[in-house]
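Have a look below at one chain only, the form predicted alone, in structure tokens format.
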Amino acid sequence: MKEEIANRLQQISEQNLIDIEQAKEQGRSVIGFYCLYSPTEMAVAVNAIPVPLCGTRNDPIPAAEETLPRNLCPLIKSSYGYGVSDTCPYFRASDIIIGDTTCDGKKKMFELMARFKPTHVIELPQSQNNPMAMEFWRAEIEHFKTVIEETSGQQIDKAKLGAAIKLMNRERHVRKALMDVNKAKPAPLRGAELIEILFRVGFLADKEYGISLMEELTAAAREGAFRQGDPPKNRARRILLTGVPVGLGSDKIVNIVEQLGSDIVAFENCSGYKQAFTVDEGKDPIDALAEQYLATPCSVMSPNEGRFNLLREMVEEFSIDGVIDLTWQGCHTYNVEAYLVDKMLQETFGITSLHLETDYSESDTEQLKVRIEAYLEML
């Protein structure tokens, strides 16, 4: 990333923390979210600030391991470690934490988190196709609405929720447009640059500013601002990363691929293209939110055909040469699903995926580098 753009993003992040503190002083609530299944529109509808809280760094894990098992998923340990050590300003600012039941580890971790921070856990059905699942899920969304109303002291009517849906649809649209620039050859954005932009913009208290910033950076990427002066990379392998979410601090696979001369041009995971959806603005707001959010193609769902449909579309649209399927240690649903991902890719595209299981530490970096280099040479 060009230095001036990187510096600007850093300055924006620092100013954003000040903006959040000032907003809280003026009476605005801050709602901390851990999962893509939780509709942020509810927070936006009461003029609260939604912030993403999934832990993506290794630093807070030792504090978490004083309570949690060492063989638990690093994302869960990092998330809990930030909270229990009070080292995340966004966690500290949050008036309530919104959890989810996307896995047993997170579900039990939220029980512990609730001992020192107000926490609400949204219960997920395990299937997307069962009519009873939708009935249950809609009731959960209604209950979630009540929780946000009680937290903020404001009522959510259809008009407010409809306006929030329109705003979040705009944000998702520009996020998708930013990610879509990498359909070009060569990719205008490195994977590490895309992660940093999406990661930092996701915390912004001012949604309108975040939207305009992403539009500006998308235009700059299309004009070649990020790779100005770089050597041509038309022959670089174009890699899609699928599986668990990644962010700043948990991006070692992205860095290794780029060090080896290839590009991760697309992220299918929930920190990437899984956010590229649109909530129907013509339906009842609660119905529309329930339908769209339940359709999120996470491995917690069984079956999870939505993930395979999304992968098929992305492999074609982004001209993908290879797929790396990343699983954090202890994430059993993605670990099991890796077999089906590889089978689908081979049958549909003749592509063999590379399945990697790791954690946030750097201890296995050289081993991973050897495996990734061998995979890239094979493509």
Given for the second form:
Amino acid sequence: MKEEIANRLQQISEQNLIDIEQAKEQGRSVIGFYCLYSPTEMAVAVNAIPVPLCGTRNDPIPAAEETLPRNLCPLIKSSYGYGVSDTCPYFRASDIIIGDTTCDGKKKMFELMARFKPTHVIELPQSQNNPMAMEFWRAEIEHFKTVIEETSGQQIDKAKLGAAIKLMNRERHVRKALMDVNKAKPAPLRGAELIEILFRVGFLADKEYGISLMEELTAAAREGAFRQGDPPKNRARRILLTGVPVGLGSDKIVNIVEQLGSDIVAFENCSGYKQAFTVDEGKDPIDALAEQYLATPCSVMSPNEGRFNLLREMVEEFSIDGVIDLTWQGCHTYNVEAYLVDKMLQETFGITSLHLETDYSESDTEQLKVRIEAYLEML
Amino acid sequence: MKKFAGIDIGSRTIELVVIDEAGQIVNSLQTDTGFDPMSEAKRMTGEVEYTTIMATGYGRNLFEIAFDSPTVTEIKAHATGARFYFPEATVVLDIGGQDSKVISMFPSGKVKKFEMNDRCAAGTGKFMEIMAKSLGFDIEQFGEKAMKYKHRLQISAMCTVFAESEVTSLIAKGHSPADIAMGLHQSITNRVAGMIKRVSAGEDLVFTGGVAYNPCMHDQLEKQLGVRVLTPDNPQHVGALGAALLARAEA
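Next up, the form predicted together with its partner chain. The previous block was the form predicted alone.
Every component of the complex follows; first up is the chain already shown.
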């Protein structure tokens, strides 16, 4: 990333922590979110600050392994490790932690987390097409609303929630526009840069500021600000990364691909394009939130048709040459679904995917490099 | 006349193959990797003449820096080398010192899909060496001895450490070393067959790497998969040969 922008993002992150502290002192609540299935609109509706929580670095995993089994998913261990070792400032600032029953590992981890932090777990159905599941999920969203009301001491009415949906739709729209910059050839943003921008902006307490910052960076990227001085590449492949979420510290695959001279141009995961949705502003806000959030195409859903539709759309729109499907160790749902992803890609586009299973550690870097290099060779 | 070299720096051995413009093998060398692979590579390259060289194997990046040479992954090198011996082949199984891989190709020879097992030594050459030793066999005779089995045994552990203790307990129960050896070969075959089935659909198989010398593995694979298992004369040189062929193609 161009140094100037990187430095600025770093500064913004530091300033943001100070802003959050001040906002707390002035009585604003801070709500910590782990998963895309929890509607952040609820927090926004009571003028609380929704923050994503740390869980993408290897550092706190040894602390987590004092309690959790070693062969668990690194994302769960990292999340828990940050909490238990009190090393995530956003976790510390949060008045309550919102989790979802996305998988067995997380569900049981939240039980342990609740021992040292107020935690609310939203129970997520496993299917999106079942009317009973929707009814249940809507009740969970209603209940989530009362939890936020109790935490913040403020009531949520339709008007407030409607306004929150509008604001969050704007944010998602701008976020999508930033990711869509890479539909251009060559991609104006390296994958690592896109991750860093999305990651850092995600923590910003001031939503309007985040929106204007993303708009500014989108314009700068379109003008080629991030690629200035880059040597031309002749064999760069356009890779789509799908599967589990990645962030700063869990981006080793992105770095290897880019070291080998290709580009990760798009991310079909919950840290990337899965966030590019729009909540219906014309419906009852609770209904609209329930419908849209349950439609999140994560592998925990069975079946998970939405992911295949999204993948098909992205492979075409981003002119993708190859797909890397990433599974964190222990994530059964993404691990199993990898077979169907590969099959769909072969049948629809005649490309095979590269499925990788790994964790946050660096111990298998060379092995991953051979696989990725061989995959890029064959494209 | 121009000559093209390929060097495959593996975890257990280094192979160097030199071919001429017609693709005929001029030199073929092999040595143990040892502790200082770059010194070994330097000595070997000093013993032959070549115009350009291409490196493959896990040590290829070190070689790239030390010798300023282009590199290719083991996947592409093995696919290319296997097609030299068997031009129609579309599936390659390579079991080397510390990893095993299955490569499937389009009829054109272009790599289509591959699977690798490399996070531990399970089912690799290293695993077989340790198991042979714990049964008192030379690695060269391990397969032949196994084929003299009398009773079928089920061995479930694939981790080198666990398998060693399972072997120890089978010895203690009075099972013969040949029966245990056969059980081990079968469990490796089961594992490898799973990998093969994930990337291919019943095509004949080219078997490369040091483990391809083992007649029992060859036999078991043919029986279990119902395909012909083809082994080149020198299965350990296939990666280096592939690299040499790719060096020639790039020249």
